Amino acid sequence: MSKKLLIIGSGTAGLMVANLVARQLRGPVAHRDIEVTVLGERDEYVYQPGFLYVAFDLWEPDSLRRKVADLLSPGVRFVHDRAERIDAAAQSVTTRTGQTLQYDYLVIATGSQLNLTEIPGLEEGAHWFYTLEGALRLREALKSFEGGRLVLSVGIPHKCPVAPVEFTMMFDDWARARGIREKTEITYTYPVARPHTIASVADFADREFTARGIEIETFFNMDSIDAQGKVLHSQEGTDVPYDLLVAIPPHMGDTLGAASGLAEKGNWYPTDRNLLRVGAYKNIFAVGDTTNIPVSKAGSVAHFESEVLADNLVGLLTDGREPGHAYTGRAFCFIETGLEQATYISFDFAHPPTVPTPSRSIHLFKQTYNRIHWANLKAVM
């Protein structure tokens, strides 16, 4: 009998963990001995970090798509449909559509999805570049803006940590470029002490933004918005007028681990940060930003997680040999700090991240990576 491996979520860590262990496999995955399949309600996969670059024009929405059909291995199957409960003691998924999938291992890698409605106004009143549709309708509004206040706040937990930092940057750099800066105000409004949770990024924003004149908020939980009087209200009492709002909403995860008994509070599956198992359960794992583990729910993170996971995947399928690789919390993440300049920080759970100089050569770094981006995913690099 054939050994199965579901994973669920066709978005970076769901392909890269199905490609990886399709790969190592290709034997046995081609004479169905052992049967990758990845269960997603989406049937396109868009590039994420690129949703940026949407917003300041600088790139357009085609390039960031591509069919999940086009990116998986030979011999992993897709099945296009919603996964609604997972039943761990059947090892089944059902799905929206009536189907009953069995497994041997469980995958999930749902990611993470925005909050809108945590905060009321938030909706009505700001705008964001965290979906693909958010980032046009920003882009549209960044095209009418000829000055006033511009205001970038914070809702936590969100992925893409550094985002919020690289677009107020960003930001600064195109209002200069488009002669509007003189008459811009710009604010950036974070929940903690800090203008970013990770210290060595705080300290490069406090810099940075100081000498941008660029003002900090801290200590800003946004509570609600005033849409049509533009004004942001934080829960700690502060008011914040705006022209222009730009929020980063607070993220929850998936509801599919609540329904299923399987998420704790926010969504979020209470995963083993080595080996990436959910709970107690040793044949059901979770990667990516679906998590709890303190780490950035970014890319780079489902990356490394996929790498490890899959190495442990294709012991486990092959002769049940115990997971011998740890995810050791690396990630790595670009820090676009304008437009045409960028830097970076690497780190893991026992190393913090320092910040380099910015340079165009970093800058241009990531923009080689961003193209490349689709062989990573097929796990050809």
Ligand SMILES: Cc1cc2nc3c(=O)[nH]c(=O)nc-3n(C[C@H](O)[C@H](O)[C@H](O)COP(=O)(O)OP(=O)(O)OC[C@H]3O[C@@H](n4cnc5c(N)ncnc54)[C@H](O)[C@@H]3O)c2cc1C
Given for the second form:
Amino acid sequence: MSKKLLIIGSGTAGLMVANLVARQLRGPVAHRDIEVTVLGERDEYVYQPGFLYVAFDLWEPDSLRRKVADLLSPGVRFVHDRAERIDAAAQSVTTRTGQTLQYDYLVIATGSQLNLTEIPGLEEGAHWFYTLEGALRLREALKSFEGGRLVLSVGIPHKCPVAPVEFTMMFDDWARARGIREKTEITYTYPVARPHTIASVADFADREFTARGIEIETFFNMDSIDAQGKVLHSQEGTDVPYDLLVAIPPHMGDTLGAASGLAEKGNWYPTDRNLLRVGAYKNIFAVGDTTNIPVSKAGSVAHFESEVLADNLVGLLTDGREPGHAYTGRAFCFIETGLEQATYISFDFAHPPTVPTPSRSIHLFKQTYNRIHWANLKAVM
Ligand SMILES: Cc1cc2nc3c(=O)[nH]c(=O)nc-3n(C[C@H](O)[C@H](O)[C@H](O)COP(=O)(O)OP(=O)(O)OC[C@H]3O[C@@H](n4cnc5c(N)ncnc54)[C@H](O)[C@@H]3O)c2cc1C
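Form predicted together with the named molecule, following the form predicted on its own:
Below is the entire complex, every chain and molecule, led by the chain shown above.
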């Protein structure tokens, strides 16, 4: 009897786990002794970090897209369908079209998505760059922006915690390059007492924003948006008028977890932070944005978690070996600090990050990574 590994989600984590396992178990996968299946609702992969550049008209959408089938290692089966319910007792997943897929080991890699209904007025009154469609719409709005009040407002939780800081500094550079900075006010709002949850990033943003004349509003949790009057209201009672509002909508997990009785508040899966097991299940794992692990929801986290999980799955699939590799909270995020410079943070559960001095070479390093990350997904790097 073949062993079945089923992975739900054809994004960063889902593709990496599938490819890493299939490459290590090339023979058994080729002989169908081990079946690796990816179940994904989309047959196209889109590189989300590229949305930032699409918004500033620096990249075209086509450069961000690849067919899922072209990114999978030989032997990995792709089922283009949506998972509707996991039956942990029966070790099966039912799909939108009525298929039932059995598994011995299940990996949930369903990511995170925007909650556009939590804040009244958000859809009508705000722009965002957290989807490709949103980034394209914002690109058009920026083309016709000739100065005024730009407000960047952050909702939590959200993926890529540094992207709002990046957007703000890129916008500042962009407005200077267009010669409209002097007639533009920039305000950045953040929900807690400082401009970022990570202390060193908060200190860095505080210094950089102040030097660039960017206003910071802390303790600002978006409450509602008056799209007609162009005013953003906070739960704390502050009103901020705007001409162009760029919001980071709060995120939530996919509804699959709630429909299956496996996820908790926000649709996040209760996940062991080292072994990535879901709840008390020994054969169900979560990876990437969809976990409730207190670490950034980022592609790099999905990557490092996938490496650990794949190694553990190889042991389980071949001889039932207990997982021996632990995820340690490793994360790495580049931070664009404008259009020409960047810095980065690197950290894990035990070691908070520092922020190196921004440089052009780090910016070029990020640009290079953006072009070659496909190799990462295919697990050939
Ligand atoms: C603007 C922006 C900038 C970013 N910049 C960076 C950066 O610089 N560095 C960094 O590390 N990260 C960055 N990120 C974050 C990064 O893209 C995500 O953290 C990463 O993609 C998470 O991987 P994932 O596999 O968990 O989720 P995803 O890659 O989102 O994949 C989840 C997949 O699961 C599918 N799915 C969901 N539910 C179901 C279901 N029920 N059935 C079947 N399929 C389902 C989805 O359709 C999707 O294809 C950025 C994100 C954005 C939006």
